[in-house]
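Okay, so here's just one chain, in structure tokens, the form predicted on its own.
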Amino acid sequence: MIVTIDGPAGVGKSTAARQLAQRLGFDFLDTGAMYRAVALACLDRGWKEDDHDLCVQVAAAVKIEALSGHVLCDGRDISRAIRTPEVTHAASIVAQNPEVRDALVQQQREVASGRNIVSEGRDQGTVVFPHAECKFFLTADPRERAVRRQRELAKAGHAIEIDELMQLQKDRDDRDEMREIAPLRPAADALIVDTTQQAPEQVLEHLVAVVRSRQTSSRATT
């Protein structure tokens, strides 16, 4: 069974997907981390934003593992290194490259083959796994999203003003929603979940209930 969780940054996708996978006994695939890994590898190679060829070369060459909450790139643990504002900005640009997306979509489908998996990202239910049995799209108030991101960065030792974060967030949302390839949007059959007023535990319980209901329905029809 494949469960997809899509949505913009700061809505709680990663936490919800990781905990949902644990509760269900599924594997967890963090696809956003894969784009961040490519972005970090590009930055390490002196990448400039208009160097599209380097992005493609890197995406085709590096081996990325993003299962169970740990992110490895060519065997190096980059789980913390990919969470900086610089990598976040670069990842949103790298992700607009259709050849990079093609390379990573192929990797994502290969990882999911034969597995029960919860896959989190921005195009999982629309592009990568359009036939997934259960799809969620998480949303939240923009300011609440920025506050959450500010807390996350503070824990990692990065202090950024909320207004700056909101502008960076808006810029990223605009890029994600307006790109020609795999724009950020809910799948037609996705369940929309607003996390603004919900604690992570509430969101998790709701997702678990929906997935288990789908599992029960699937068993009843087979």
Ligand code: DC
Second form
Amino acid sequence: MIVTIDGPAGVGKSTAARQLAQRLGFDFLDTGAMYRAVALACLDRGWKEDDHDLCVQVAAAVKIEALSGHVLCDGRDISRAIRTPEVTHAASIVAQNPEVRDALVQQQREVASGRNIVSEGRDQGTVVFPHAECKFFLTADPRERAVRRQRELAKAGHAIEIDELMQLQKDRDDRDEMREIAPLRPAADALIVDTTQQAPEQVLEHLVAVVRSRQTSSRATT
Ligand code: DC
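Alongside the form predicted on its own that was just displayed, please also present the structure of the form predicted together with 2'-deoxycytidine-5'-monophosphate.
The next block holds the full complex; its first chain is the one shown before.
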């Protein structure tokens, strides 16, 4: 079974996806981490934002593993290194490149093949797994999302003003929503979940209940 969770940054996708996978006994695929891994590898090679060729070469060459929490690139654990503001910005640029997307989409499908998986990103329900059995699209008020991101960054030792975060978030949302390839939008058959007023535990219980009811109804029809 494939469960997809898409939505913008800061809606609580990662937490929800990781915990949902745990509850269901599924694998968890963090596809944002894959774009971040390519971005980090580009930055390590002195990449400049307009160097399309380098990021395409890097995406084709590096071996990324982003299943179930830890993120490895060519065997190196980069789980923390990909969470800096620099990598966040670079990932948003790299993710606009159609050839980088093709390479990563192919890897995502290969990883999911033959597994029960919860896959989280921007285009999982629309492009990567259009036939997924269960699709969620998480949303939340932009200010609440920025506050959550600020808390997360503070824990990692990065202090950023809320107004600056709101602006950076808007720039990323614009890039995600307006790119020609795989723009961020809900799949027609996705269930939209607004997390603004919900604690992570409430969101999780809701998602678990929906997946379980789909599992039950698919068993009943087979
Ligand atoms: O979810 P995240 O912040 O870790 O994602 C990092 C970047 O990658 C973000 O700018 C959006 C982009 N991304 C994407 O374009 N498609 C995905 N499936 C996942 C992430």
